[in-house]
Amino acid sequence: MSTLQDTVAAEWIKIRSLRSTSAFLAGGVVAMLLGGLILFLLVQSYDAASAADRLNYETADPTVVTMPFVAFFVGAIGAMSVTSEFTTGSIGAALLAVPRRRVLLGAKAAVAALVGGAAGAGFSLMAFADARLMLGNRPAPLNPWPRWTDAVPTVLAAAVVVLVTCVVGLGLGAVMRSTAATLTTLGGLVLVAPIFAHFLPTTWQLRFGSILLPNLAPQLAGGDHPWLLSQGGAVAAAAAYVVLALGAGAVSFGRRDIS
């Protein structure tokens, strides 16, 4: 147990230290404050609108916009906590003081949640914030929550949602080891095959659509949306991603060379 704790620790060190690190966090930190802009803009549009063509405007939840992007560059921190050490060589270090590769990647594991978790909590929060600020008092469908206790179940799954983000981009990284090929894959997964789902039929959108991991933020939420699944269905899409992208990823890590 001592043994799991320690790296652990030191994990997070590494993680912190990481320049990389901070530099995903800043570019969630303007996916924010791009889609703060962008609420505000549709606020402008609809303060002007008349009142017959206000209702035919969208709910204005910033999550939708913002948080797959969020959930990208926090995904990259977990990818890189990986192939950061493949790139450089120091993987061959962090296994001679941790040679069991399985507790190694269990503990970047753990990290790569913790700041999955408190990355997507709080980057959430600041989209629920800001929102309400520019919504105030404007009702629906506009404003997705008549109340601020209504926001509770999508600011939850959202953080969910970035927090699975991040430990699959370890276990992408884990894999394919190449920072490039790890943060493509990841990108095309969060970012790409959402807009790509549009273009297909509406029954094969919907199918599709429903296991993407930025779509299973609403169901998790449950309420109103599109989607297939139920809460229970979006539980179980989120805890697949998980345990195939770690179980590939222990795989590979344990199986492979280093080099």
Given for the second form:
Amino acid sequence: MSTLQDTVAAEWIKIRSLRSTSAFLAGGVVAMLLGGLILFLLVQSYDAASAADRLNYETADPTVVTMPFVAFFVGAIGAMSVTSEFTTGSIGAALLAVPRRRVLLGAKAAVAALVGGAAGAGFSLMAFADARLMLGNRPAPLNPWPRWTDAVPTVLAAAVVVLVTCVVGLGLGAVMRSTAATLTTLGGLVLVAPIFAHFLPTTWQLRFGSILLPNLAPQLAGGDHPWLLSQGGAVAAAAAYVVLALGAGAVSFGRRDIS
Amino acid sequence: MIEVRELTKRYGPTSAVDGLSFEVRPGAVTGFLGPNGAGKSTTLRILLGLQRPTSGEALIGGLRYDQICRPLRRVGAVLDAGAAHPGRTAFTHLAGLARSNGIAGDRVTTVLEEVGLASVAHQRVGRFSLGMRQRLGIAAALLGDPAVIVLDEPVNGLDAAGIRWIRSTLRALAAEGRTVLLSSHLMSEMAVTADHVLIIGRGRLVEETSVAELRSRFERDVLVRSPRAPELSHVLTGLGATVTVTGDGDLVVAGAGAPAVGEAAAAASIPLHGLTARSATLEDVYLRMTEEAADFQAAPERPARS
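Switch over from the form predicted alone to the form predicted together with its partner chain, please.
What follows is the entire complex, opening with the chain shown before.
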């Protein structure tokens, strides 16, 4: 049997040689720069505000401003690693090389997790370093991290959310097979659903919002947040996303014929 | 060695493949022939594990494709020219495939040279002509130096030079003792490439034979024109020939060659105005056979899947 290790190595070659991979990473960089700009404007306006007004400022948290967009772009890399093969017909060549579909999907998932984790860690570290530099020694609520080390759980949690989003993108892609449908759904899940949640009555906003991917970041990190899940609950929710997406992907990919 | 046993694939009420059985032996080029929609591609896709049969099995060396360890080392397949991602270079496309099957990286360079793509190895596949993509497909098939090679309509859309190249490549591969199976809807192509043919129509095996045998079997009949045709017909029937009368009153004689017909006519003092030995083209034979195959099942026509 083709070993999983060989297949993972091959998938790594494939994901690196896709032009869309670097395009979406560039998208992540743009999202980070724009997020940084927004935080910069926020800090400027904070400095100009009166002491009383300053207490009403929201946290300058990149998990809210920057990371959902980063997660979308990195998630798209995971999605494209499978949908690009369906849309170009190269899935046939991939399956001739690795006919056991679960091995192929498993290798793709491993590579998506690797890319998602690494890109997530890189982007979230940069976004937080950037935010921390701009915030300086300004106090809470604008700056929730009095010391650098206070931001570590949030940075890690944000990276985990990007990783999960990348794997979810892959699972969605394996089910939908179309790039357009997959990216639209992924965008809906990561970017639109949190906005939609705001229109719900508060109880439902909290219930629904707590299980949304971007909102898992503060819940995974613990600390102050309005959502309902404990850290353990957030870990379970993140794991559920991975299991559901990959499970649905494996069932759909395993059963349907390749035309 | 390829074995297909009682293979059936249904899409709803229609059968694309219907109880198909055949074997393909090494050391020869076997043509898999049938009109568009006959079930050729479906059969090959089941053989290569891309589709699942409704019933029956298709084995290569006794194993289902997904049971084969590092399959590129045992089976090389070209399914369609679009099977490489257009955004990748020929080199990275092959490098990925090689890596997945633990094939040494220098094989990539070797096969690219073999198919004449070494100079464009680092160009994106999207810029390739159809002929170049077919060559890349063959390169991928040869990557693991496999004993079994399967190609689906490899000459579709190729120019004359490309067709000649594929033909000589396949003949050379078979001469090395490999099993080569290629599908086509063109009898004329098979006549010059294949040693054996499997003819299918409507998902069923119509004929399994050698190209030479097929040619000889349908070769001879004789068209005879005579002012005393009925008399001549009687004489020829007496000799054991089969005689049919055309709309023009000419005779078509099977079972007796032109010399025998001429001599019989001379012996009976029957004048002849014309005597022509005819051989049906393989294309005619093939069309006749697959039309018959189409007749014995009245299911609605499926959209063409070649």
